[in-house]
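Starting off, we have a lone chain in the form predicted alone, written out as C-alpha cells.
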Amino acid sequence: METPWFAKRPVSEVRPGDHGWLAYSGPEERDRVIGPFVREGLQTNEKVVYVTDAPADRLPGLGPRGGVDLDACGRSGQLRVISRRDACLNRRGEFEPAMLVDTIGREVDAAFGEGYRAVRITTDHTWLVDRPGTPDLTRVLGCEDRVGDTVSPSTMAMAICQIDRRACPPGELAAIRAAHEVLVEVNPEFDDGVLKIIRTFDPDGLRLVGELDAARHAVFAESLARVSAARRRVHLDLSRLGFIDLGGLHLLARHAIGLPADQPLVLDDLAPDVENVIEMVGWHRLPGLVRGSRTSPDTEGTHR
C-alpha cells in the first residue's frame, strides 16, 4: 500500500502547527470532530477562533451537556465567533482569501498578547464549493496554501478546514485535500495499544487496527452493537487488523445472524492473515457476513 505523505491524526492529537483537513460525510461525523476540537480548547488555556455565520450555541458538537459555558467564553474573548463578512468577504460580498489570512494572523497575534498558550482555528469551506458563482479552484487552493503558510510554522496556531465531501466533486476534493498536511478524524472509541476501534462514516462502520483476541471481544461487541443500532448496513474496515481469533469470528457471525437479510455485515479490505483465517473456517459457515470492497473510502473522502 502506498504510504501517504500526510499525517492522519485523531482530533485530540491535533497540535500547534497543524493545518488540518476534515471532509465530513454528515452532521454526526462533523460534530464528533469539531465538537472536541472546540471544547478541549475552551476547557484549557487556549483560544478558539471559529469563522461562521452560525451563533455560538449552534456550533457543531456543542450543547448544554458539553461542559462549556459558551456565553462566558464569548464574553472573555476566549471564544471568537467571526462572521464570514468580517473574516473573508470584501465590500462586494466576494470571498477574499487575503482577508481570511489577515484575520487568522490578527487573531493569533492577539492571543499571544492575551496570554493563551495556543489558538485553535476552524471554518467550513463548503459554501465556497456549493453555491452559484463559486470561486475557481485555483483561488481556493491559493487561499489554503496561504493559510498553511501562516499556521504550519506557528508554535501557537492549529487549524481544521472543514468541507462537506458530498458537496464537492471528487477531483476538486482531492486537490483541496492535498493542500493540507494533516487529515483529522474522530477519536478512537477504544485504544489499549493492542486493538484500536475507530468509527467510520463513509461507509458507516468501524475500522479495526491491531489484534482482536478474547480479552477484547466484549469491547468490540459493544462498539459493533452501537454502530448497528440504526439498522444501517455496517462495514468493517479490516485492512489494518493483523489478527482475529476464532472467538472473534464467532462473535461476528452471531452478530450478523441477528441482522436483516438485506443488511449483512460487510468485511472490507481484509488483511491477508485475517482473510486466510476466514477462508479456513469457510464463508458458508459465517452467514450474514459478506466480503466487501478492497478499496474502501478513506477518511479524507477519496479512495486508497
Given for the second form:
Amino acid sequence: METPWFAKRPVSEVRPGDHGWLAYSGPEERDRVIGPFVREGLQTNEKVVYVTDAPADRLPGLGPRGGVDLDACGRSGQLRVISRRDACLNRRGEFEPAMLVDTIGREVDAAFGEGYRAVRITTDHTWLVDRPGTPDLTRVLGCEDRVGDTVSPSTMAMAICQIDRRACPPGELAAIRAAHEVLVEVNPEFDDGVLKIIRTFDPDGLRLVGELDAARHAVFAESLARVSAARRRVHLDLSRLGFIDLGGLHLLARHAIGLPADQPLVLDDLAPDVENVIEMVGWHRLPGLVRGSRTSPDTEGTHR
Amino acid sequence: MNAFTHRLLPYDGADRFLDGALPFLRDGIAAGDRVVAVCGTGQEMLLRDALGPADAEVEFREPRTWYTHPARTPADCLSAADDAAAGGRRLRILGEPAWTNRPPPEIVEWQRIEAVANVAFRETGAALMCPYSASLPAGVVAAARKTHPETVRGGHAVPNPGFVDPWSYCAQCDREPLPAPPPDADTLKLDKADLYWLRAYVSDYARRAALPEDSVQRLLVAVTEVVTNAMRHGEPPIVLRMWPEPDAAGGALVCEVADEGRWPPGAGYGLLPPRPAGTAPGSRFGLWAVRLLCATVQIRTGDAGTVVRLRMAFPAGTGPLRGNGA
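The structure above corresponds to the form predicted alone; please give the structure of the form predicted together with the partner chain next.
Expanding to the full complex; the earlier chain stays at the top.
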C-alpha cells in the first residue's frame, strides 16, 4: 500500500535537503522537470552537478533558447557534467555506489569553497535497472540510501534521481521510490491560490487541485486544449478538486464532444462531492465524459 | 412518427378511471409501445384485473419513486421517450403525480411541468395520460385543465377549452409574488467577482443549519451558477439572502440571489432540458441543471429586478437548525 510520508513538490519548490525522485513517462515530462531544475540553479548562483554520459548541450529541457549559456557555466565550473565512468564506475566498469556517494560529497564540499549558495545534483538511474538479468536493485537501493544520508541533512545539497518508469518493473520502481522522501513533479501550469492545474504524464492529462469556477474557465480551457492537442486519451485527476461549477462541467462536455469517439475525456478519482453533483445532473447528459479509475488520493504512479 | 398526446383523465371512481385508462393501455400494448403505468396499489390491482394476462406488457411503477423531483423526473422521462423513439417505439405513460404531502412551491413546480411537457415532449411522439382524482384539492384539478390540451371522456379525447399556452401558464405562475424573506434572513452584498469566498460563506451557513453534506455541495454549485449569471447579465447590487424554512415535510434551506436587472423576454427559465440528447449541453444548461440540483427554484423578474430563490430540502424528520448566529 501507499507509504504516506512522501511530499510531492513541483520542481521549483525543491529545496536544500530534498532527496527527490522523478519517475518520468517520457522525454516531455523529464524535460519539464529536469530543465527547470538545472536552469534555475544556474540562474541563481547555485552549482549543478549532472552525472551523465550525455554532453552538456544535450541535457534534458535545456535547449539553446533556455536562457542559460551552458558553455560558460561549464567553463566556470558552475555546471559540472560528470561521466558515469568518472562518477561511479570501478575499474572493471561496474557500478560502485560508494564512488557515487564520494563524488557527490566531494562536489558538495567543493561548492562551499567556490561560493555557491547551494548544489543541485541529478542523475538518471534507468541504465542500472534497464539491463535484463542484472540484479542491481539492492545496489541501487543501497546507493539511494547513502545519497539520502548525504543530501537530507544538508543545508546546501538537493538531488533529483531520475528513472524512466517504462524501463522499470513496478515492484522495483516502488522499492526505489520508497528510498526517497520527495516526489518531484512539473511546475503547475496555473496556480492562483484557488485552483492549481498540473500537467500529468502517467496517464496523460491534468490534475486539478482546488476549485474550478467561472473566474478560471479560460485558463483551464487553454490547458485542456494543449494537453489534447496530441491525439491521445486525456485523463483528468480530480481527486483533489473540491468544487466544479456547471460552466466547468459544460466546458468539459463541450470539449469531449470535439474529441474522436474512441478518445473520451476520462475523469479519474472524483471527489465524492463532485461526483454527487455529476450524478445529479446525470452522466448521460454530459456526453463524452467517462468515469475513470477510483484510487485513493495521493497514490502516485499506480493507475495505468 | 405518432403525434404527441397529453391528455387529462378526470375521474371520480373506479369506473371512470378504467374507462379512460384501459383503452389507453390496450392501444399501447397492441401497438408495441413501451407502456408504463404510474399508479397506487389500488389502481394497479384494478388495471391488472381488467387487463388479464396482458398486464405483463405494462410496467407498473409507484408514484413515490417515479415522481421524485420536478426537474429530474421529466428529464428522465424525456430521455426514455427519446430512447423509445430511437428504437422505433412510442413511450406511453399513464401517470398521476403524487400531489399530497408536497410543500406548496413544489406543487406549483409539478403543475408547471404538466404545462412544459407540451413543449418538451412535442418532438418525441410520446403519449401521456394524466389521471386526476376528483378528491384532489380543487385548485390542482383546475390547474390541470389549463395544462392539458385534451380531456378524456370515456374512450375518446376532446379538446380542452381551458388549455393555456405553456409559456403563458408559466408566466401566470410567476406573477404570484414570492413571500418576503424573513427579517432575520442572513444578508450578504456581493461585490467581489471571485466566488470562492461566497462559497465559503454559503457552505458555512448551510453546515451550521445542518444541511446534509451532499446537499451543501449541490447548493454551492447552484448558488455559484445563479450568481455567475447575475454578475454576467444582471445589474448590481447583487444580494444573497439565506434563511431556514421549517415546514411539515421536513423543511428547507432557502438561498436567494437578487439583482437589479431584468431578464429579457424569452431568456428561458431552465425548464426545458438541453436538446438534443447526446450532444454537449447548450447555453441553457446552467439554469436547467440548477433545477436538477435544488428541491425547487423560483424566479421572478420584472421592473423591480430579478430574484432567484433556491430551496434545498432537508430529509423528512430532520429540518433546519435555528440559531445560526445570523
